[in-house]
Structure formats: C-alpha cells, structure tokens
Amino acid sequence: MLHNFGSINLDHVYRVPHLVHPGETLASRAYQVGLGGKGANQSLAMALAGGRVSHWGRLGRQDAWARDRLADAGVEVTHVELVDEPSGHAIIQVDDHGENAIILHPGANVGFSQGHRDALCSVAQAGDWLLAQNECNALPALFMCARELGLNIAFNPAPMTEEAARLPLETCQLLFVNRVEAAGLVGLPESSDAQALLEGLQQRLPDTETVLTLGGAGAWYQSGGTQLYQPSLPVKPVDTTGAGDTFIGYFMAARQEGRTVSDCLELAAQAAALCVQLFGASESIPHRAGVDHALSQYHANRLA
C-alpha cells in the first residue's frame, strides 16, 4: 500500500493570452474550479493507473465533494479529514502556451497534528510507501517515524522552500524533483544542465534514488552509478497543470506492480504527455486505458 500525506485544494484556474504582468490588470477568457493540491493529484493519477493508495489529507467540510472525486476514483479515503477552516485552494493562471502561474494557499493543509502523524504510523506497515509533497505541515517528524516504522519514502518538494531543503531528505528512499526543485536542493543556477544536476544530488543524496522531470526534455533516473533517460513524447501542450503530478503517480503505480524502471519511466511519460493535451489539473489525469492504448500505438509507430 502506499499512503500520500499530501495536500487536496480547489483549483480556481483562469484561462488568460499571457500570464499577467505586474501592475496589469488582465481579462480571462474562461474560468472553472476543479479539485487540485499535488498531493491529491498524484493520489488521482495512482488510483486511475490502477494503483493502490490511501489519501491522508484535511479539508474544509464544505467542500465534501472533493474527497468524493478521490473516493469515486479508487482511491481510499478513510483518512480525508472533513474540518471547520477553510480548504486550501490554488489561483491558477493558464496562457495561449499551456505555461501556468500559481498562487498557493494552504489553508487546511497545514493544521496536521501530532496525532495525524501517530494515526498514520499507526496504521502503516513496514515495507509500505509514504508518499509526501511539500504542501503540508508535520514533515520533519513524520518522515522519522516512518524511517523508524521501516517505510520507504517517496519526497517531491514542491513547492520548493528553505524548509523543504534542510528536511532530512537521507531518509527518503526516491525523490522526485524538477529543474527548479534540484537546483534550490544543490545549490546551483536552474539554468544548470541535467547532468550537473543530477551530480549534486548524487553528492548530496547518494543513497537515494532520484526522478529529475524537465518537461519537454524528458526526465533522468539516477540510482548510484546507473542513469536512465526518458524522452518526452511529441505532443503540442495547451496546458501543463498536474503534469508532474501525473507522472509521479503513473511512476509509483507501476512501481508498485513490480516493474522495471525503464517502464516505469516510459509509462509516466506517456501519462504526463496525454495530460499536458488537455486542459485543467485533476481533468486532465487520463485513465491507465488510454496510457496503455496510445503507448502501443506509439510503439507501433516507431516500428512501422
């Protein structure tokens, strides 16, 4: 089982010509408000892989239907609090290019107790997965205990923060980052290329498995002395919301069947590649079908 204690917001996305300046004032074209939070993403895009994950998250008891979406899906929600304060809930602007801009606040995402991290470890048991983001309170302590519990954790931080980075991240069995997570992790400009990214996470977490997603570039594996990499499919992007969270989730899903990593990665990929053709954050997640459909026709085609 895998166990995400991760964030759940409502998405208010605002289709815009360009992400808005400072001091401008900018009309959009379309509006909607849809189920977000990267940790409720990955949980999506897991269950719809066909994956098996139980969500720990709160949200404001006015906005049930959220953790219905969640439930409706496959995933389990035993431990989707319902609270009196508000929900978290994200302000996301998308352009004529698929490139967004978020605001983030955290609202209920950040009221987890001690008693939540003790329930959880509670309840999980050792060789399952903790999945965590960085949207969330209670971490530094969380991830002790279930290192002590003998869980495996998966980390993506972001957003990317100061708190984030000085996490005791040597605990953390897989990481998941992207361009602008590895450079604030290591140190280095974000315009610093894959491999000397992937070099400073090796200095800084050698044993520690690492996922680098950089978008249209493809994405690197990196475990010890052994480097994948995944190419990117070619597709035109309308919008890239829930993409890394998409990815994450088809990747852990097919980790948790078992396969290789090269399929893992090839899996996440052409996920990421179907969401970023659709617009939206939680709509955009296909179902494992459709992945396995147009990765066999993408094969067919580079035999043909």
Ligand code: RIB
Second form
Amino acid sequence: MLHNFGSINLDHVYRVPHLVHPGETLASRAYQVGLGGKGANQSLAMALAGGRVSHWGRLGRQDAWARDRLADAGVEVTHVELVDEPSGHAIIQVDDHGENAIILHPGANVGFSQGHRDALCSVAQAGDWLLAQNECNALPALFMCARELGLNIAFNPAPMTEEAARLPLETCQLLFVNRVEAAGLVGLPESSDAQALLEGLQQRLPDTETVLTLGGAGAWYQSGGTQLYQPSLPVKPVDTTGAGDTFIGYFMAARQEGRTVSDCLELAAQAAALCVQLFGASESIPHRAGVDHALSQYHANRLA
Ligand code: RIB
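What's the form predicted in complex with the named molecule like, now that we've got the form predicted on its own?
The next block holds the full complex; its first chain is the one shown before.
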C-alpha cells in the first residue's frame, strides 16, 4: 500500500491570453472550479493507473464532493477528514501556450497535528510507501516516524521552500524534483544544466533515488552511479497543470507493480503527455487504458 499524506485543493482556473503583469487587470476567457492539489492529483493519478493508494488529507466540510471524486476513482479515503476550516485552494492562470502561474492558499492542508502523524504511523506497515509533497505541514516529524517504522518515503518538494530544503531528505528512498526544486535543494541557479543538478543531488543525497523532471526536455532517473534518460513524448500542450503530479502517480503505480525503472519512466511520461493535452488538473489525468493504448501506438509508429 502507498499512503499519500497530501494536499487537497479546489482549483479556480482562469484561461488568459498571457499571465497577468504587475498592476494589470486582465479579463479571463474561461473559468472553472475543480479538484486539485498536488497530493490529490498524485493519488488520483496513482489510482487511475491501477495502483493501491490511501490518501491522508483534510478538506472543508462543504467540499465533501472532492473526497467522493477521489473515492470514485479508486482512492482509499478513510483518512480524508472533513473539517470546519476552509479547504485549501489555488488560483491558476493558464495562458495560450499552456503555461501556468499558481497562487496557493493552504487552508485545511496545514492543520495536521501530531495525532494525524501517530494515526498514520499506527496503520502503516514496514515496507509500505509514504508519499508526500510540500503543501501540508508536519513533514519533519512524519518523515522521522516513517523512517523508524521502515516505510519507504517518496517526496516531491513542491512547491519549493527554504523549509523543504532543510527537511531530513536523507530519510527518503525516492525524490521527485523539477528544475526549480532541484536547484533549490542543491543551491545552484535554475539555469544549471541537468547534469550539474544531478551531480549536486548525488552529492547531497547519495543514497536516494532521484527523478528529475524537465517538462518538454524529458526526465532523468539517478541512483548511485546509474542514470537513465526518458525523453518526453512529442505533443502540443494546452495546459501543463497537474502534469508533474500525473507523472509521479503513474511512476509510483508502475513501481508498485514491480515494473523496471525504464518502464516506470516511460509509462509516467506517456501519462503526462496525455495530461498536458487537456485543460484542468485532476480532470486531465488519463485512465490507464488510454495510457497503455497511446504507448503501444507510439511504439508501433516508431517501428513503422
Ligand atoms: O500541481 C498542480 C497543483 O498545484 C494544482 O492542482 C494546484 O492545486 C496546486 O497545488
């Protein structure tokens, strides 16, 4: 089982001609509200990929529909608590090139207590996975408790903060980072090339497997002296929101199936490629059948 200690947000998504400039007032062309949050997106992606995932989260009582959406997709939601605080929410602009800018209000996602941590640690069993992102509180103690229990920790330090860089990351078995997060962890400029970032990560976390995702420039996996490269699949993005989450959810589901790292990377890249072709976060996460079909077509076209 994978336990995802993760955020749940309501995403308010605005379609705009360009990302708003300082001092500018800009009318949006379209607006929708949907389920989001890096945690919820990753749980949903994992369940849609066929994985076994239990989500640990906090959601405002009036937004119980979001919990139902996770449950309908196959996520175990026993530990998604309905609370009196407002849910976390995100204000997301998406421009004509599919790029986004996000303002995050953490809300109920940062109300976790020691009791939640103890509950998770009493249910989880040695060998289970713990997945976390950086949109919830209480991570340092959770990591230490998970480590003592013999859980495997997978961490996505998104959004990147100075506190995230100071977490006991050596407790993690697996780290998912994009360019900004990698640069923040190793103290290099964001413009650094992939090899410099990977080298910095290897020096800081020699015993942690790392997946560095670079959007259209593909993804790298690194473990000790081994590196694997997965190119991104050629698509025209309309909205990149949730693509990284889709990648992580699919990667973890494939890993749970016991697939090779190359297979995990390829499945995750294909799922992310489908995700960016649709508008929205959780709404654009593909089902496994669609991902498998697209992947077999991709291979057939390469052979033709
Ligand atoms: O990664 C995308 C997610 O980031 C959005 O769904 C939004 O809620 C923010 O958490």
